[in-house]
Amino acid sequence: MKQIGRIYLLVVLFFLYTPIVVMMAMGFNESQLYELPFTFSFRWYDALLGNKQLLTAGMNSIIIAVITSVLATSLGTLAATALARRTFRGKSLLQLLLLPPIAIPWLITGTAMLVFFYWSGIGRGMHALLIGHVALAIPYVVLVVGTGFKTIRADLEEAAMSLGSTPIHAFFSVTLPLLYPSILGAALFAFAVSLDQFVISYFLATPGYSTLPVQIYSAIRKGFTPEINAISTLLLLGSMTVILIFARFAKPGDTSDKR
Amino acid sequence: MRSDALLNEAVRGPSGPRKHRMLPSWVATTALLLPTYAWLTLAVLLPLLTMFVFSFMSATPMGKAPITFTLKHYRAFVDQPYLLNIGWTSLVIGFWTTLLCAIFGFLAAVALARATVGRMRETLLILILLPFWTNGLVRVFSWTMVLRENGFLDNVLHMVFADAGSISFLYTRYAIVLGLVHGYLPYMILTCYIALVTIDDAIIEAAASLGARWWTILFRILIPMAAPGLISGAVLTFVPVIGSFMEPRILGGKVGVTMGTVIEDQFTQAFNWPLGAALSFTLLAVVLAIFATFSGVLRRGAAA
């Protein structure tokens, strides 16, 4: 019985990874029409180096992801502090308000942003993308940092304050160092959310300013070449790395009491 | 417990905490919360509100045409019966995706919880979840490499049966469902797994020692006890799937017309924003109804 279970898990992994591996392999295949037999070549990676449009979009994606990560982590950590350590009325309503960016299909959120940003004069482009990405990442940050707070005892901060520390000093010298792994994990997570975000970016990008997923989408629809496989491979490996580092920093199941 | 009480007493001391010039507590709380909620208001709540207003407008307020308010866009399903077909297609795709995810995901979660331990389980779980956090668009694109004529699938087939025809089914509804199952299966495995690991081994051992066969254990113990995980997984699969648009476009080609692609078209091709907005809110109503129906289960799932 156990043997069957393990074999079944291998089948599931095979299903999950086959298309990804095939896609990656085709980026190293000489033929432009994805014809087999397979001939190894760096041709498409070379072509990629000359493709200004894709490279610029890739750079945009990284810049947006970095700024999103910094902003969402700062704002989200402040909110998580209030939600975890303070009691006030309407707390559950505020927690509920974190859900729409996660729970409402991105198609609806994205088109709503498009309508509002157009109507209010905010417009589209880099700033619009940033506003959207940060909003999507904030709930995840609050979630990850909030989980981190649960592992830290509140009385440590109180002890520091009773010994003469100001609340701000106590937060920075006691709580923050203990919270550091969660915050770093949240920042990585926000980075990955932004880097892989397609739907929101698709509606807020302009012809002159777009991100990598938006460029990949238009390339797929126009008819694609193995260059798209090459850049997709890089994007996939990039976000897999970030997520693996995240898994290392913010162990989701780790509830050990940090003192 | 005792040491905590002692600590607290020592902390407070006979004279209580030392006095600081402190701002009232609500000021600090507001200062901590304001940036986040101001941002969410600007980026999510106001847009949804604006789109709600737009959904009642007679036309997109771009030209000089006078704008009047109307309910006609919410009548779209009556006025344009082809939308009913498209809505039905979306529901069918959502239903099959959710059902297949539930069956294969639940079995994988059972295998993970019952047939693996320690390091191996941890590694398998990470490997299963890893694709979920990578670019969905790229994963959908990957399937075209497998399913296209003379693609990976055809080549594997020809290795076995040299002169078989093509079994390529790219640009069909099967391809759409396959791509969506690939996208959401990891999530279903995770929610079911979380529910399954809380089941006490002793219950299953007791059942087995009393002569229960594996299907009895599966249908009488595992499925009922893991139902919350199964239901929250199903909700969290069905909701994004009925709003999906890039999967039907890329894997469905001409047959890939769903509510998602119709809404996308209103905003990017047809520029009928009010109709797009009304369709979005119809979709949102469906989503909220699903959430409301299962909110109890979801809350328990979130607490676990």
Given for the second form:
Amino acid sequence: MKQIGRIYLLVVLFFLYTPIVVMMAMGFNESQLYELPFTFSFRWYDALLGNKQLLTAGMNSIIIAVITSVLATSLGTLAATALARRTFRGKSLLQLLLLPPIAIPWLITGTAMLVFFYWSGIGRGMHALLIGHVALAIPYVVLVVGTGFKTIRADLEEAAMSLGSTPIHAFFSVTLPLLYPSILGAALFAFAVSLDQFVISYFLATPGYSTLPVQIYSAIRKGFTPEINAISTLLLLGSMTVILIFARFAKPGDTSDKR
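How about the form predicted alone, since we already have the form predicted together with the partner chain?
Just the single chain follows, nothing else.
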């Protein structure tokens, strides 16, 4: 039975990582048509340095993802704190309403945002992209931070306040240090959701302003080039580095200090 489990795990890992490994390898292949034998070359990375459209779109995606991560994490953490530590009318309904935005297909959400932004006068552009990305990322942040709250004993704050600490001081000195791995994880989640977002960006971007997923989609329609493999590899390595740093210092899942 254990042998079957190991084979199943290897098959899952094979289908999960093989396309990524092939994509990264082809970014270093001299041939534009992915011909074999493999000839190692930095040709497509040199070509990427001269592709202003792809670089600009990549920078736009990173800027929007960083701003989205900061805003969504701040707003989502405040909402999660209220839901975890306060009792008010409509709390259960509010918690329930956080789930549909995650389950609704992004195509429907994007269409609804396009219609609403046009009707309300918000329009399209970078500001509309930020609003859309933040709105999509907040439910994920609330869920991740809310889960973190469940691992922290509420009586720790009460103990601090019984010793003379104010509620705000007790939160920042007791709860927040214990909660920071969840907040950091939520920020990375929001960053990934924004960086990977295609539908909202496609609907709300104006002509001449593009994000990387939209630019890659446009490039594929004209003819796929290994430059896309090159920039995808760079973004993948950057994302993996951030995740490894988070796993090294935040120690997600370690609750030994919270009990």
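Heads up, when I say rigid core I mean the largest set of C-alphas that superpose within 1.5 Å between the two forms. Numbering follows the first chain given and starts at 1. Note that this is a predicted model, so its numbers are computed, not measured.
Rigid core superposed: F198 CA moves 2 Å or more between these two forms: Shift of 2 Å or more: no.
Relative to the superposed rigid core, does the CA atom of M26 travel 2 Å or more between these two forms? It does shift by 2 Å or more.
What's the distance in angstrom the Cα of P37 travels between these two forms, core superposed? So the C-alpha of this residue moves 4.6 Å.
Give the rigid core superposed Cα shift of Y8 between these two forms, in Å, rounded to one decimal. Its C-alpha position differs by 4.0 Å.
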